[in-house]
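This document starts with one chain, in the form predicted alone, laid out as structure tokens.
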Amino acid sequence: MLHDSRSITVNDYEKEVTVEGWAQEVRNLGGISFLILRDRYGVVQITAPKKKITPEIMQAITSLSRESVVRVTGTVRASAQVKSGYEIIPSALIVQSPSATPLPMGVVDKVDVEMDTRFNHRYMDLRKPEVRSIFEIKSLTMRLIDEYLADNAFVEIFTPKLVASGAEGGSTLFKVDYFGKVAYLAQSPQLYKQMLMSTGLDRVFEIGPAFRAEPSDTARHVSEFISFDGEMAHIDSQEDVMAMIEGCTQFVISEVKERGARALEMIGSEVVLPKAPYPILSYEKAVGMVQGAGFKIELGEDLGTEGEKLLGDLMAQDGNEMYWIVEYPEEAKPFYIMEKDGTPYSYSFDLDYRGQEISSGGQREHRYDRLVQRMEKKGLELSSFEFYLNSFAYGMPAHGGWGLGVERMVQKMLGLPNIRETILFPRDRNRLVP
């Protein structure tokens, strides 16, 4: 059987085990040889004595390039020199697939590299174990979100992720030919949660890829993300969504804390869980705050990249890392969400954390007639959404819903400076590969 790092404990000390990794180190003294090998869980010493070894296998291990993949049987022995306390004295070693050079990039060198370097040679940078690690936690992350959701009666669904109409306007959709016919990567899968409240499926949720084509260069946007989206029926106000969202950070950011220990700390992050609950701002009042702050801002215009990072900051002074932004322009906000009446602003909200928004949502115009008269204010075309209308002709429950960056989550959650990091493959307007 194989062993790992992790898996090698004081009852096989003695005893012969198999191990396979990447020569992470090689260092040859001469009269005794050692050799790191990597696995997922941590490194593992291989102790080569000159006089207790085949000169096949000192050979071997002289030799080897560095990021080869190794595989050493041997005896564990007991070694109080090495931090794991152990190392291992082989008895036969294979190169599986030697590593050429140079290396496009180290893998331990305390080097700083550029990130284009890093996404470039994605495979290399993901063996960095404060790399990967990222990707155990967001892992973790889309896991207790499920777990979550399911405790609190919510089936997962699957929508189709070639539409023909965009749930919010065609300027950020991206194009594609479907057998001859236009079709667009969706957006989000809005319309379709929304139709599904129709159908007695009255709590649902989806984790899946979602396409902008914004051609925004910045840290917090990239052109394929993965959304988690959700959307739930006879509700009375959209503080019962807000509270399903924010019982639902709270546990995942609580469970990642504990269950993600070992990662957080490969990564050398710290996660706090935020004060609950979380304070609920109206837009005017976010305004007003960061106009008071000397930010130049009107009531109806967007808070944008800048006037949140201040926001952020002027929360965080009485501790709070999560906040509500709430009552948006009815104007700013897509044609499903539901007006104020009476008012100029919205049923809708965003999540903000610590100074970036990581969701947002609201209640939906259930009632046929409003929404039509919201589609046409907007200028959409009616004939484009008749497969959407139609579900809110034959009875549709008041319902609201949400959709919430999971890579933005995670990055704030670990403090990382730009999205990119918690995606394997990013995608924005200027990389297309790996």
Given for the second form:
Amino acid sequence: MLHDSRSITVNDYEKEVTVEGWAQEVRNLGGISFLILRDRYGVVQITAPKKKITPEIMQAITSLSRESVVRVTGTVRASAQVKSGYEIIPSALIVQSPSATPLPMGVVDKVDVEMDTRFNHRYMDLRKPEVRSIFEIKSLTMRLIDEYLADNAFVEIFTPKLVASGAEGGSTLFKVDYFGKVAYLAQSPQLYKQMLMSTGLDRVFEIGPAFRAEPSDTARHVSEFISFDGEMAHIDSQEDVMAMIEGCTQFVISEVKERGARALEMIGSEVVLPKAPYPILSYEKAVGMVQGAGFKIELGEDLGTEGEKLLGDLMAQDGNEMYWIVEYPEEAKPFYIMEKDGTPYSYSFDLDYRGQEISSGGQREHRYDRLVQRMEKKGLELSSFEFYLNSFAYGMPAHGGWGLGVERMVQKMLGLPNIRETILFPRDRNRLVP
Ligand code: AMO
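Structure of the form predicted together with aspartyl-adenosine-5'-monophosphate (previous: the form predicted alone):
Next comes the full complex, this chain leading.
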């Protein structure tokens, strides 16, 4: 079994180990050479004093190009000069895969590399521990969501990503040729998770890809993201749904702090557990707050990126990182959201995290006739939604749910400037490769 930089302990001192990694740095000082080998967990120092090693090993080290993959067998020696407390004196060294030169970008160099260059050479960018660790946190986040929802009796579902009609508006649909028919990439599992509410599977969730042909080139939009969707039946109001999300986000963030401590240190992120319960602002109140701070917006309009940021700053003044905005104008919300009768508003919510929407949802219109009315009002072609509407005609309980952009949440939790930092191979208007 190979050792790695994390598994070598004082118990291995004076013993022989084999390690493998990338040649991060080679220093040749004549009588002695040093090779810094990087693996997933850190680095090990290979110390090669000319007098104690074979000429072949010396030759291999001195001619090694940076980032080559090397396997080294040697004896572990305590060393006060090395941060880890030990070094390895090599008795065998194999270059498993030499690296070409020059490198397309540096791994340890402290120069700022353009984002495009980084994403063009993502395999190299991800060799940086601070970049790679983001994906350990993202993976942990997914596991924690699973754990929380399983504990709350949710069933994990997988809905089609090739669909015949879009639920989130026509402007962001990606068209696909489906055996000669028009199909689309799913913008969300909306229609399917709602249909399941009529079956007795009364709490479902899905974590899966969602596709949006977003024309905007921003730090928060991509054309493929991971959506964490939930839907719950037999609710009294949308507050039941909000309580579930709030419980989940608090659980995820506190456990990430705990279980992700090592990765967080690598990234250099200090995660703060938001103050709970999250304050609830009505849409009207939120608009009033940003207007009060000099922002130009009329009632009925969307807060937009700038409005959301400003609201985030205002909420931060009282130490609130996460907050709800509820009761948006029904006109601004999709057909499946329930109207608040006698008002221009709706039973809907957004969850904002430090000035950025990370989730939205609400109570759904479960009454067949009202749903049809609402779809007609929105100008939808009812025949395209027959499969969906049918599930409302034979007994559909009151229900509500949410969609939460996992990458937006991870981005905000880690304090990263751009959503793309949380996606291995991001897709946007300008990028389809790698
Ligand atoms: P919505 O369209 O608001 O709602 O999307 C839900 C959440 O998904 C994330 N998101 C995105 N993340 C990155 N890039 C994008 N282009 C992008 N678009 C959306 C956001 C957003 O809050 N069906 C409803 C949810 C529901 O009511 O259940 C929906 O999709 O974090």
